[in-house]
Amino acid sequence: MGPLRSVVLCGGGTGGHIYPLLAFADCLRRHDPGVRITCLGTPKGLENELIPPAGYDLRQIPAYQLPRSVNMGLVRTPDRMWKAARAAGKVIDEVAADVVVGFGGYVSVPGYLAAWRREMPIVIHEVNVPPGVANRLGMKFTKNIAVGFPHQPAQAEALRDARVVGVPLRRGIAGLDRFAMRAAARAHFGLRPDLPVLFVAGGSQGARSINLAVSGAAKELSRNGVQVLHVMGARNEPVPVPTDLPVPYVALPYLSEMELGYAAADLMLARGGAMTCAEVAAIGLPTIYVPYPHSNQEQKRNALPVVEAGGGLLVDDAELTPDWLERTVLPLLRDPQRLSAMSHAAAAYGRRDGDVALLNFVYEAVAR
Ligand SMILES: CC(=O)N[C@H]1[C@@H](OP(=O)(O)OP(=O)(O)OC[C@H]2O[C@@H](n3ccc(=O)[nH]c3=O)[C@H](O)[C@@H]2O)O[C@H](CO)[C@@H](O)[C@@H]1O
């Protein structure tokens, strides 16, 4: 029996907040099979599609509008947020939670408020380099703040007391030996074992500008012996790819087993979502980052540190053209030493043990 009997987890809205929650829940269950795990969600959030199928109890609380700024949120906390907080409190009481662990997204604020009112431990985990509004609100109520990556000077004040624990990753990715898995992964996708592979994935939704640039470069890449594994995004209109290519170009709408894509690849082309940054860094996969140009440059700020550490390259969305890709990808894939140096730099920046490090942090917070 571990030190915890019951834990309430909250995080929702986008996958970026739910995936680390699930990886953490799995870790908790592995280490402490007797602990009761309850998750909070709102009726329409993506959490409804991801959490129950993973085998965790999801309780609904009412949705409300998250204030745009942290100060506004505290000064004029809307009635609907308190209503949601009361509903979160009911769940916390019913399951006799020892701690609330939040991963951000609007569903976590009612959890933080309810736990604060009960003077019980709150732990916040932030995946993005710049913390989101929900977590910044929560940070007013606790000093138990864990972050996925070292913070940057701009966040020094908000994250003064934060501990860097890494990002909880799915076991299939955290435990991946991509070189040992390479041949099997390439065979799985019908790729040739002997030619380099560029793996393209634009985050959980896909990215149209990336799709267009890569399909535009398809002929030239293929003529130079580069195979492409391209996840276009389930919600994106598929971009046509030339059919008469001399080497395989495999296009998919979505890939549930991302570890197979990572294992097949020599080089990745990706957005800068926090989970993607954490995953490719942890497994040491050299990556060209094309951050989503909006949302307050959040993705650029996620990708920049690993790029500055030598783990990849960064290109602005507007500059990603087929021509840029050909000029960058072809020489890189012909330079195994450079790829290997990037791989080592990425792996030194990333970490695979974020789930266990966060669990230890939670144990400490509860014991305090
Ligand atoms: C446009 C936008 O606002 N994006 C945000 C969103 O990113 P978004 O959710 O798009 O991207 P992330 O990179 O954080 O996460 C994507 C996750 O989906 C998985 N995956 C992806 C494609 C696929 O086919 N199969 C699959 O399993 C990846 O392995 C990864 O675990 O949340 C992130 C975390 O808060 C933020 O950093 C991003 O800025």
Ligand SMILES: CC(=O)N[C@H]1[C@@H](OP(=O)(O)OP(=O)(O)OC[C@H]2O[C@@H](n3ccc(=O)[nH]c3=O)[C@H](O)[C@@H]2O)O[C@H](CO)[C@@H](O)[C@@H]1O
Given for the second form:
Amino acid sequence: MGPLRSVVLCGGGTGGHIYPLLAFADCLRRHDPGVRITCLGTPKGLENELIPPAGYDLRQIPAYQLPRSVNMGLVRTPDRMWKAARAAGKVIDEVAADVVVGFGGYVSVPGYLAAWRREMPIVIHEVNVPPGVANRLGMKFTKNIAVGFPHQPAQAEALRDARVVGVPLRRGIAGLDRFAMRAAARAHFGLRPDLPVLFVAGGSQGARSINLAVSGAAKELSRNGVQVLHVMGARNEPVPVPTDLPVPYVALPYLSEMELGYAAADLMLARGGAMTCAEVAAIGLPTIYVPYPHSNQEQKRNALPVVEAGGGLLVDDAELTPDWLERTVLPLLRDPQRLSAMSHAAAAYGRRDGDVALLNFVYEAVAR
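Could the form predicted alone be given as well, to go with the form predicted together with the ligand?
Only one chain is given; partner chains and other molecules are left out.
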């Protein structure tokens, strides 16, 4: 199979679709600096903040949120969708694409439709169970389905024949040596080098319960020598943290270089988003997962296999209290052998080569 000349990547709306797209784009460029990479996005999506600064061509097309039920939106959808597909098709023709690779989000659907009309290879990468609406639609047009986790084919009929490739991760994370970087990462945040660190990050949405529980446990954690690095989430109301604590408690609204947080940490407290699960497992960071409760339980399904492999703990959002944290975190951080065993178990479950495995799968699909 010769090198790919031009690839169109679709994925937008949320970081869960855009971060693996960017990691895959980086992998493509590393393996073939001459390949043309074009990304499809919508005018309003997070992709506008992430893709152009990463150095990739972002073409905006009109895209419409897919209705999840039968309503007037569904009646108007075919007309809107073909309009968006025509716009996607113009981009595909202009860049003479060899393949369309989609990561989900409703901007992917016009890309899939346009590629299908041109009888071009389509590759879909899915990280959730059940698959998102956009990728479920795309699966009607292609058999080239790749998934991020080994539990997915067993749990979703639509993914039964999918190839498990892992999740493409940024090089800064996929290549991270937590222990080699620990001292520098702690110094970066103003944390002490000699005391354990709990890293807390609930994602940009839905982390208020986590923020309240951790700030409520701050005094007791601090009194027992536990430092906290707490990413509150830019969209959340800041939660007050007690002052005059005996050890550092660093609160940030947002952290773009998550690898620094991972490197500083002995233990993490997080939601169960697919990207978080993929990243912390790959680097072997023991994690307490608090799945987002107001959804179809996909975050619990993401986290459970890592927990069952011994790489973390699972707690329901409703059970996460300051008292629960004190009872759970303190004994764990005082037990280096248990933390080490959890770290090895997480790393054995996770994988760092999702980008290359997906690239090989794309080469195969194009060759077919």
